[in-house]
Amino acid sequence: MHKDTDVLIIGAGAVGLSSAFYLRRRGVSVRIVEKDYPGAGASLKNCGLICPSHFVPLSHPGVISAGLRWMLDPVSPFYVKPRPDPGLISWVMKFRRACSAEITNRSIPLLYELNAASRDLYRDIAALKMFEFDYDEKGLLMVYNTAKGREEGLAEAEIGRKLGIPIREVTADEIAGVDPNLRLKSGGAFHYATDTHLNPQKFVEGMADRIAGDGVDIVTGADVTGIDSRGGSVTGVRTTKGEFRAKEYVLAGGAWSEGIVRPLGLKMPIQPAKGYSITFPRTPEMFSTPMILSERKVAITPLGDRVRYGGTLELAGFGLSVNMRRVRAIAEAVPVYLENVRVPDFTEEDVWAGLRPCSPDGLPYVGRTRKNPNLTVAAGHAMLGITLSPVTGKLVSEIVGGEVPSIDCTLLRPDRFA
């Protein structure tokens, strides 16, 4: 039995580390148990976008129109591998129900509030100069090259402007005014000026070192094997490194969160969604503004002397095997949009794969659980895990501290699908 702490966090991804950071600032003792190493799930090598622009949840009416075509196409941006999995079938049914205008319109203001607040917290963290993580405020370009892509971009920009986001459309001829080194083959882009980006690996590793220096005990190689409860309260967490106890528990286990708390009777549907990235050296004359190739859902982020290409959403279970057809689809999309840019040749060894934890309605789970009130959940962030890490950590610290959260978390309650 290990020495008790005030708070035990399960998971050392960006969300778990940020939760520890804000909890430690309150003076409570914190321990993290992590089955691998900090950031091992989906935090280390994603594209590092901090995006208030991503206010539309994954589940929205437009997905249904493209959904059947995409979900059964092995090289589409959003692919569901058919398999006889009751959990997947249940998740897809809930996802389909969530793809309604009513649910989407209810979620958009909250997602924007969370994204914008998290962006501001990143700015604050960068200003403290505790560690370097290449935080940069160059905005984000949503690049289109078809009439349909522009139409969809205009509709989303209209929503964004109503939320107060400064958005400017630029043509291919005007793009040099945003980034002198960028050349588009055709079409144009919507420039979301208030988006930012960072190097996710530097952030995760820097935050892990920082909180460890502040007294947070990070126990790696501690895979959770069971959770004990009594009288409605969690009493301990069993791991491959022994048993740990605390007064309060925080679940930040990413894609594995649902399985961890299933023995407690908590129904919190999450599907692991595999994404890929490939990273190469960046030449000085290359563009410096992050972008998303809208129709292909490919993200490109300059990260100092490197450039990262990433994308795809693949619901294929927990395996991390690399589907090279899907990775090649990322690379092949780039020259369709950009002049004089070609992704270098690569092999499977150059590809990173990570599992993003997706809820059916596109909103994360943040809050205490009814069945176990000393358990706070911070999971299900899908592709916004790195974006929402600081705000989630701050909310967790407020909830554990017995305060009313600074952002209304009603729509994020962990047992909303119970």
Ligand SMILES: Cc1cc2nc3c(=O)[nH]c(=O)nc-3n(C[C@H](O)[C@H](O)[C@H](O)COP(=O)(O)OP(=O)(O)OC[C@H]3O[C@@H](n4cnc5c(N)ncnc54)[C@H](O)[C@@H]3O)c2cc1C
Contents of the next structure:
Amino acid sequence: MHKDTDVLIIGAGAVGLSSAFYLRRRGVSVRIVEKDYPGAGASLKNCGLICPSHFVPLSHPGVISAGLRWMLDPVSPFYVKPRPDPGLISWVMKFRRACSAEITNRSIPLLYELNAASRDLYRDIAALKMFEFDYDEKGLLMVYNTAKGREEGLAEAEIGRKLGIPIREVTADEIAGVDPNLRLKSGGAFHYATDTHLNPQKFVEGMADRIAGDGVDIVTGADVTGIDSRGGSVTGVRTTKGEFRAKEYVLAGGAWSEGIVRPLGLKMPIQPAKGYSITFPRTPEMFSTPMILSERKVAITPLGDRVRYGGTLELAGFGLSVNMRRVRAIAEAVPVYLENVRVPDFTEEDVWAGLRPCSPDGLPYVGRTRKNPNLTVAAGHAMLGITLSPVTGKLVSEIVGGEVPSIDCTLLRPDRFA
Ligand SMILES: Cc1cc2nc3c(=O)[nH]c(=O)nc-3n(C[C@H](O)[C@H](O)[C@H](O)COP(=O)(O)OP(=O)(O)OC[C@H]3O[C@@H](n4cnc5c(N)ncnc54)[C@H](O)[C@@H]3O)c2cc1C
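Target state, the form predicted together with the named molecule; input state, the form predicted alone:
So here's everything in the complex, that chain up top.
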């Protein structure tokens, strides 16, 4: 039996580590149990974009019909593996309901508030100079090359401007004004100047080292196999490295979170949504502004002397098998948009795959559960887990500390689908 801590966190992804960081700053003792190593889930080689621009949740009007069209295309950025999985079917039904204009419009201001607050916290963390994670404020280009792509970009930009985001549209001829090393073949882009980016691996590894130095006990190779509770309160967590107890528990298990707390009777639907990235050397003459190729849903992030290309969302269960046709489609999209940029040849060994933890309504789960008052959930951040890590960690520290959270988390209740 190990010495008890004030707080036990399950999962050392970006969300669990950020939660430990903010909790530790309050002077409480913290332990993290992690089945593999920090960042082993989705947090290591994702695209590292910090996106106030991504205020529209994954579930929104029109996404179902686009998804059905994409399902018929073997190289599209979206795929659902058909299978008789009651969890998937129930999730899809909830997702469909959440695609209403009413629910989307309710989520947008909150998602923006969370994204923007988290971007500001990243700036604070970078200013502390605790470790280097290549934080950079270059904005984000939403590049389009069709009339439909522009129309959709414009509709989002109009919502964004109402939220107060400075967004400028630039044509292919004007793009050098944003990034002198970038040439678009056609179309144009919406420049979201207040987005930022970082190197996710450096952030995760730097944060893990930093909090370990501050006394957080990170137990790696500790797979949670059971959670015990009495009278509603969680009393302990059983792992492959023994049993751990604490006063408060935080669930930050990413895509695995639903399964971890299922024995407690907590219904918190999360589907793992697989995505891929490939990373190559970058020369100094190459563009330095991150971008999204809108129609193909491909993200490109310059990371110092590397450049990363990422994309695809596959609802295909927990496996990490690589569909090379879809990864090649990411690479092939690049020269369609950009002049003088080709993705080098690569093999399956070069591909990183990660599972985004997706809730049906595109909002994360953040808050205490009604059934288990000493359990706080921080999961379900889908494609925004890097963006939202600091704000989630800060909110977790406020909730665990018994304070009213600085951002209203009512819509993020972990038991909202129960
Ligand atoms: C291709 C791709 C690109 C992306 N790009 C971006 C981006 O540009 N910007 C952005 O904001 N987000 C991006 N994301 C999303 C982001 O990666 C995730 O939302 C984020 O990493 C989730 O963090 P997390 O800490 O919640 O989960 P994870 O990082 O998955 O961490 C959960 C941890 O829990 C551990 N765990 C699970 N089960 C157990 C158990 N039983 N016992 C102990 N430990 C357990 C896991 O090993 C893991 O380390 C991208 C994702 C992908 C796939």
